[in-house]
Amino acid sequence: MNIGKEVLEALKDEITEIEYKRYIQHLTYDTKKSTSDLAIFYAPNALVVNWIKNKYSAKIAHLFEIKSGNKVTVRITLKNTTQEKQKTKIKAEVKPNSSLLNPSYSFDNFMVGGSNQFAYAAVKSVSENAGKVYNPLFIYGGVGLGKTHLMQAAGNVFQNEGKVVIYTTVEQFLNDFIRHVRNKTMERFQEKYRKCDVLLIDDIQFLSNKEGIQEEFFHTFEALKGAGKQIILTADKHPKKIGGLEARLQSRFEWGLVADIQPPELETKIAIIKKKCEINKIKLDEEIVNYIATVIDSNVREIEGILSKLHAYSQLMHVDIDLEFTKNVLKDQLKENRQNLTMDTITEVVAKDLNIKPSEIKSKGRSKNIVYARRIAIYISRELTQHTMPQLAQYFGMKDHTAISHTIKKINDLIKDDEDFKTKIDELTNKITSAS
């Protein structure tokens, strides 16, 4: 038995069987890469990595020391990180076929609350009176709030009535256009889009600054509208706010009805989570549903991601989904969200809080309060972003990475010695993570 296995066996006696089975059992020790002062373990997924890092790595290091007499650094990492990354990437790139509607995007599966009732009512009404009430119907709102779902819900109704429905994104419309231009088959392109009964175009904001396709789209629009065919469009903002759009298109987008979708309020979020659980046969206690609804702001797509992650992990590890388990999975997710956090945001929040200008933080200014603010910004950037020390040095106008590590050490010492300072850093960190 290798020393890594021995240590894990010893750990078994110190923790509960459930904990062992859930987390420790999945670890493998790298006999080749580990050395007398470095122990490398692989875990099957990020959840286990995090959990073990937080809860057991000190214990594991201690057990190593007892067994080998050496001080050992314990490193827990993902198995085949690159492969896993690739896998998720491929998955993300596969897009559903454009013309196929998702049958689960139905009105029945759409939970209605104050935030989306206007858009819902508008789409519902259009689905019952194609081409007669609001044409075009323009739905706009933030990412993951249900625009595509609603639009396709109408599409499904029309399709079931035997109508010819085209669902496409601007991107696909554009690709199709280019292909037909290249093959000199533009008549077929025009016929296709002008002969349908209902045209659903998603994410219209991508028409912005693309003159050629705007022109083509304009003619398609006119032909369909003239023939009384229903058009439904979505975008991430109001037509007026989409820059780089021909005036004639912009005004036409407002001819029918423009309806917005707002982020769901708590009750709607709860209803959505319950619905998704019902559809995907996931069992969650009330307590967990409420927890997820509270910590995830608004993006429904993100909520779905969490549910499927929870489901996958619980199957993988043969455990029920309890609150502790959920919190751990969410910790991961919330961390991922922070990857979008920029140093600009951090600098702005810190500057504002300490009453100086963001540009001063990035300047070479040596006055006491500027240096203080800069150090804090550097420290928080290191904690919350993935940037390397050289990148931080460049951004904050410091000489090199040693200046950064020096700064971080200073702040760490301060945090250790001064409770008030620690509180200050925590407060700022909270402000920053809620600002992003």
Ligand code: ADP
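Write the structure block of the form predicted alone for the protein whose form predicted together with the named molecule appears above.
No partner chains or extra molecules come along with it, only the chain itself.
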């Protein structure tokens, strides 16, 4: 596989599958004309050229530098165009960054909410007092919640202060290690990683069960910590829950501060969507923003993908984005997201939120709070799953599909008449889609 394909494969892991299939997978890398400092890709049409120019050309250049160690200019152009047309029309070039940090990651454009406020405050504090507080700083949480954004935001602050900052993933650290071992140049490896002012490492969980690299990382950690240099690490789980990790590393990861990032609550998701719309100049009314926030999961990358998809469909089909259009565009994606969403999950989340037992929702109980919870669970199950009304009736112990239809009508009436009730439904829907 050539390096161009490797870069596109790496980008695949960082964007939505829909965007990758619609745009990125159609790029072809010119192995003959590309050089160590110039990467040329061909796109099938001007729409793809312009979209990648605005959205991902900087990221492609960033990934090239990670893969090759070289700063490159990325050029994306149409197939079968003359060199003159390339220069005057649809050339998309990116100057390489001065480091592997993504300059678009900053504290200013990170959306803070209750789910990430502690982590944000910790990283911000570290960015103002490198090596003096919370060292190391260990951030953990699920995919697409902003760990890398926060870490690189701090890195950009340090770099602007003139500090030597190294940002890398465990995979790149390991590849670097192996290359220097083979070339018998370990002193260069150690000089690089142990003499920096700030070390930022993503996905530290991939050190798991790699004894040789754990040994090297331990000594790197000790050298930096002993010299008062700042270390920031990210992972998908708490250090204690990373299997195959040496006890001495685990303990050192907890020396400073461990901060988690949880999936964003509804209000934060709404704020994220509005911010992304502002950045990308996409106009959505409040009803559409709330709908997107409640029906998708908590992955910020998926939010970006959905907004890009809506914008692209709207532009290509020359229609305004309204709620019906949004639902139609997203229906296949939402169906795919919810293949694993069950009525058990819905019932458990509703029961927990309303402080009753899941078995009570499915029982014949007629007390006010049980009936209230059952109606909500039925309504959300109808909205979020593909189950038929007879199936819902059987699951919730109702007489037949007519009873289900009557229940759904009551909930719809309440949503129209009671704004607080509508908010409760939205919050529960958000919790369920985040849990699925």
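Numbering follows the first chain given and starts at 1. Just so it is clear, the model here is predicted, and its values are computed rather than measured. Each form is matched to the other, and the largest set of C-alpha atoms that superpose within 1.5 Å is called the rigid core.
Visitor: Would you say I346 moves between the two forms, meaning its CA shifts by 2 Å or more once the core is fitted?
Guide: Moves: yes, 2 Å or greater.
Visitor: On a core-based superposition, does P263 travel 2 Å or more at its Cα between the two forms?
Guide: Not so; P263 is displaced by less than 2 Å.
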